[in-house]
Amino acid sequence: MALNLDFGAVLERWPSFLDGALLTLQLAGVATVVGGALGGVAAIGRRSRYPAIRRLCEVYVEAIRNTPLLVQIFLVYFGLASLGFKFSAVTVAALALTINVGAYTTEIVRAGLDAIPRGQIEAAEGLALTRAQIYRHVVLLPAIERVYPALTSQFVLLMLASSVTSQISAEELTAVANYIQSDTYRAFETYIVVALFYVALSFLMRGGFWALSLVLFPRRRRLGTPL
């Protein structure tokens, strides 16, 4: 049986695809920035001298990493509604994605922190640097530099995983595709176009992270070290 592809009716909806792609990038951007910060704080908390803080961060990480993202989205969506908090689907989607990526970022950053040699910290202490200066310049920034490729990959995966937020009617790229294929009856062509959009968004994000690395880690640029 011959495959009959007709992209005409699908491509006529390109403004809708662009709107969905923009919302996908916005969701990924918010979750990346806020979730990245949350993960950094939780990673430091997992190394805290206080057992209660370490335990709290551990429970957060294990709870998120051992449950599906879709279930987490439903818990946030229906949980907040049952408590009387009314938020839009987009707000709930951004919140759930932030909580999710924060847990994964925690473990990635913690691995980078654990990789910093103790002697490097002792040398900084010998130079009479403050605790804040040591953590920022000697521990945190070098740790992030070590795990930067893993972090960027995780954030790109988050962008791709944002497709499941269509289940709560957040009108990102996959949700738009669902509407278009139901109107045009061209499901195969619609999802081919959507797949190409996701590939383009992935390359766009990776390019952005590469450019950011040139600013954050100029030493690598001087040495020509790949990320």
Second form
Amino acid sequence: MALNLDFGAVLERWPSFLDGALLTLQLAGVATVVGGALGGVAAIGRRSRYPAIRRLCEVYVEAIRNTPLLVQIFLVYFGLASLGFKFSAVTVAALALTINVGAYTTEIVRAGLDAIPRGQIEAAEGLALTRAQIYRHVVLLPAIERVYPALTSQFVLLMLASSVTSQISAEELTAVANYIQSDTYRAFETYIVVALFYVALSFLMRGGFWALSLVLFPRRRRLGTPL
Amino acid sequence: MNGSLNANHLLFLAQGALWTVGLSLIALVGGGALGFAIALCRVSGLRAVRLASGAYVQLIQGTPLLVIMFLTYFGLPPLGFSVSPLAAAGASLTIYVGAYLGEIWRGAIQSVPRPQWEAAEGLALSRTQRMAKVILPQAVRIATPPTVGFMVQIVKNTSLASVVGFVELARAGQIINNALFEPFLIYAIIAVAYFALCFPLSRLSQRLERRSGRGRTTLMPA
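To test you: the structure above is the form predicted alone. What is the structure of the form predicted together with its partner chain?
Now the full complex is given, and it begins with the chain already shown.
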């Protein structure tokens, strides 16, 4: 059977694809920054000396990690609406992605924190560093350095998962594709192009995280290796 | 046609849950078979085979499952292939799960200590024998906790089959919501149902991980 592929009609919509890709990157960027911070706080919370805080963080992590993102998005979308808040689809999408990635980040950062040897903290105390200094220089940054590759992969997966927000009609890359394919009747070509866009975006993000690692971890050790 | 949630709705949701389990099993079996082949290709002695399987993994892991779903369901019919929602969802999940399980299992195969390979070679076992009798039995033990952990991802990812009209748990919820318009209540029930399916798997994976004594983090696609 002869395949009749025509990418022309799809490719001439490239400005729309770029708009969608830009929103996808923005969604991923917001969720990475805010969700990453949320995950860091929750990871520290999971090691708190107060059982209530530990429990709260655990419930958050388990509730998010054991339910699909699609359902979380619907819950945030309709939950906020039934409470009387009216937010745009993009705001809801960013919020849901942030809550989602925060839980995964928590577990990754926690693994990093658990890997910091007790002796390092004692040594820092012996050098009369303050609690805040110890947390920053001895605990948090080395912990993140150790789990950096896992964090990178998680944030790339988040960017890919942001495609699900097309279901509440946030106009990101996948929603743009849905629109273009219904307009051009070239579904196969459209989704192939959009898949390649996503592959390119994941390479872009990996490159970005690699560049960031050069700034964050000036010791230039191989990332992810034991301390 | 507003009404309230009744036993028939719950029965419909239970049916959807059953399809979620069924689709997860299809994805696990199909993706497992493909993933096993990928894992073997990734450690093959032939450079071309390694490169081709590596490219497959990179490509699939760089594409959202949702787009793969749309590609098979909406993309194939205009080219002359007819696809049912079940076939589209099953095929998409197989393609997707194969890439991830392939990577997990490649990691497991490669983390069997090097001397085991050398010892097997020293005993004059052929490459197939080395793999089947020495490496794979040990790799299975290493691979079990992350594989169980990934099964949680499979169950959650089947929710995306709802976008091609396959009536599993999430789609069943949408259909009931269209009739009752009680979105918060219904999606809360759906979330609890997914939690009930996934949480035991998560716990099992954690327990297995602790028993095997390695605190490695496994990657979890959202």
